[in-house]
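This document starts with one chain, in the form predicted alone, laid out as structure tokens.
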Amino acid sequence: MEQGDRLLAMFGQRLASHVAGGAVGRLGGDEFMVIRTTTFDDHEKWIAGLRDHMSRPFEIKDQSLRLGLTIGSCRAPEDGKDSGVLFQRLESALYNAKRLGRNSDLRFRPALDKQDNPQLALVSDLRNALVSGDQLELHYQTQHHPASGELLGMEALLRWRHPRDGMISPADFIPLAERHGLMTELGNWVIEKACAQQTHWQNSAMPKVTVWINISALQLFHGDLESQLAGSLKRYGIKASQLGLELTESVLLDERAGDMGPRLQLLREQGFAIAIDDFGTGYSSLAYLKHLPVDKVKLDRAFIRELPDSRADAAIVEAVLAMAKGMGLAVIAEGVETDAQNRFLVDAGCYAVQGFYFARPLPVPDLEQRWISNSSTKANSEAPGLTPVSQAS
């Protein structure tokens, strides 16, 4: 068990020991819920006692660690009788307590229902979307050889089609999911659906390429990623080599992850390809590339946007390509939108590109239709793959 998981387990055990006659559950991530099943009139005193009890240091690996504790609370029946209402108001209290700063606590009050209500409602809607399963969907963006256009892979991208508000940007709901402990569940949903889609494509006329999925920090720190992957592969009868895993470099350098080398090595030995996403934008360290078993780096779009005019970006791209070649790593450039950018990457010897120049992210029916149309058009062509599209298409 990783150090972070051990610490959370110790925290949960201590919390349970304090809640005599009640119930304790982990909501996800570092969020826990306590239910007191008897009637008390000492709410504020009990909260103060809980904070005092949980603020004592935890001893782990010869280290003494103190954890911050942010508390949101509510009471029944004063704050609601329905469990769904109570849970939403509990979240409201916790979210607003977090806004007050570390180690704050806040009891629910009606005025909180009017604060940040759109975000809190969105969290509730996202929970419902995970339960129903029919609002979330995967779109796929294809990856290509920049010179020939040959299809090399696809990246699965999570999308949320809200029944009232339409498509909601991942930039809006992913941070909320991370903050409210939903990322592991979302990540598991993506693994499951990507594996199911691969099975369908393996038995159809679609090209047989690797589908890449993004692995979140919380899946690594608090989730059971390896078991989820193994279970999904078995259920859908596909090989690990048909699924690629993308991890951001900031995750690999996060101390909560511990030593990622053995875990990644085990995944690689099972057949998974490993890529470092957003390369060059985080706390970049070339040292970890020497020790981590990765196959590919994805060069962030920030270095592609001003090519070929920016001398600085051109130098960075060429240096990354040269370094990767020396280390036996493939490089895929993200955010390629123009012919000039693509031609520069061809001349620089880039292995693969991804971006609007070749294709926008598409839902499965549109992607399959585009493949069928292009296959028909290219039936007599020597260059396989999908043709480039304009940025406005």
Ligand code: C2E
The other form holds:
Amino acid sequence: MEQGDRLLAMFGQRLASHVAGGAVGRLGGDEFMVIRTTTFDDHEKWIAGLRDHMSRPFEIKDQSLRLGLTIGSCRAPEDGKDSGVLFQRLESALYNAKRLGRNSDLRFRPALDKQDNPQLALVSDLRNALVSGDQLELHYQTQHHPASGELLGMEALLRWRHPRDGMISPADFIPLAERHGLMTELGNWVIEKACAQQTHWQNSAMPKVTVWINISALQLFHGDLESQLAGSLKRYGIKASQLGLELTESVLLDERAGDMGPRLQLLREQGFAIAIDDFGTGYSSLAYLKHLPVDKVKLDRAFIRELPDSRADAAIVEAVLAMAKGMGLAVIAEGVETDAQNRFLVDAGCYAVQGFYFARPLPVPDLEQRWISNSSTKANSEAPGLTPVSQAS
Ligand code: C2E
Ligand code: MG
Ligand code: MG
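Hand over the structure of the form predicted together with the named molecule; the form predicted alone is what we had up.
The complete assembly is shown below, putting the previous chain first.
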């Protein structure tokens, strides 16, 4: 058994013995849940005791290891009677405890919910959207060779067309889905939809390129990402090599996911391409990256925005390109909006770009329309690319 697994097992055993009389379960990754009954409210005292007990070192192979512990808690009936509500509040407490930092504990307080209140309605709307299915869409943003404009790939970006509030940005509703236990379902919807789209494109006149999808940390902790991927590929008869997975740095470094290396390695062996999204915005150590089996880094648009004027950003971009080259990784620059940025990237030897300069994320019919009109006007030119929006009529 690996040392990490052994430690988890020891942690689980110690937790179970401490909770004698209650129930203990592992939710996934390094998250555990405890359910216990009390006859009076000894809540805070019990949590303090738990922390004390669990913080004592674990002895493994002559080593003495201490674990950090973040605790979210709630209590029935004060915090809710229904198990669904309680679970949601437990998640909300844990989420807020994590935001306070390692080794914090937080009991659910109505204020946590109040602060969320307008959002809670949105969570329930999102639940409905997942059931009805017709408010969610995937838009696609193309990726290009910066000099020729050749189409290299597409990124699927989730959109929610709220029946009352109109388009809601994924930056707003994805964190909500993550916090309220909907991310696995939402993520599975994306995988399924992207596979269906990819089959359709494979059998049409559209160019055959990899479709990249974004994967949330929660899909790795709680969901069975691997079997969802395998199931969708099989249902739609596509190959793993036709899908790319984008994971952000913070996902890769999230302790709850355990060691991501072996999981990524297996996914790659199956043929999926793997990219680190928003590269440079997290806190990853280069030493750690060295061991991660990934194919590509997506250079965050924060470094592109002020190109070519910012000397610092120019230096960072050049350094990342050199590093990636040395490590055999591909690089794609995100958020390329202007001709000057694009030209800088051509000169710096960047192989791929994505951004409004070439195309905004588009609904499927618009993208197909654009492709058709483009291939007819470019029928005789050597580059099968799409014209940058700024140049397109
Ligand atoms: P991301 O994966 O880094 O996606 C790129 C974001 O940058 C997209 O925002 C895209 O519309 C935007 N963008 C692209 N080119 C440009 C540009 O030239 N200039 C500017 N200013 N922005 C540009 P979007 O679609 O709002 O998505 C935001 C984030 O939401 C994504 O960032 C991703 O982290 C997340 N997301 C989107 N779809 C999904 C999904 O299906 N699953 C998960 N887990 N996350 C998703
Ligand atoms: Mg992405
Ligand atoms: Mg990104």
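Numbering follows the first chain given and starts at 1. Superpose the two forms; the largest set of C-alphas matching within 1.5 Å is the rigid core. Source: prediction; values computed, not measured.
Trainee: When the rigid core is used for the superposition, does residue 319 move between these two forms (threshold: C-alpha shift of 2 Å or more)?
Mentor: No, residue 319 moves less than 2 Å.
Trainee: Once you line up the core, how about residue 51: does its CA shift reach 2 Å between these two forms?
Mentor: Yes, shifts by 2 Å or more.
Trainee: Aligned on the rigid core, do the two forms place the Cα of residue 131 2 Å or more apart, comparing between these two forms?
Mentor: Moves: no, less than 2 Å.
Trainee: Residue 77: how far does its C-alpha move between these two forms, core aligned, in angstrom?
Mentor: That residue's C-alpha is offset by 13.6 Å.
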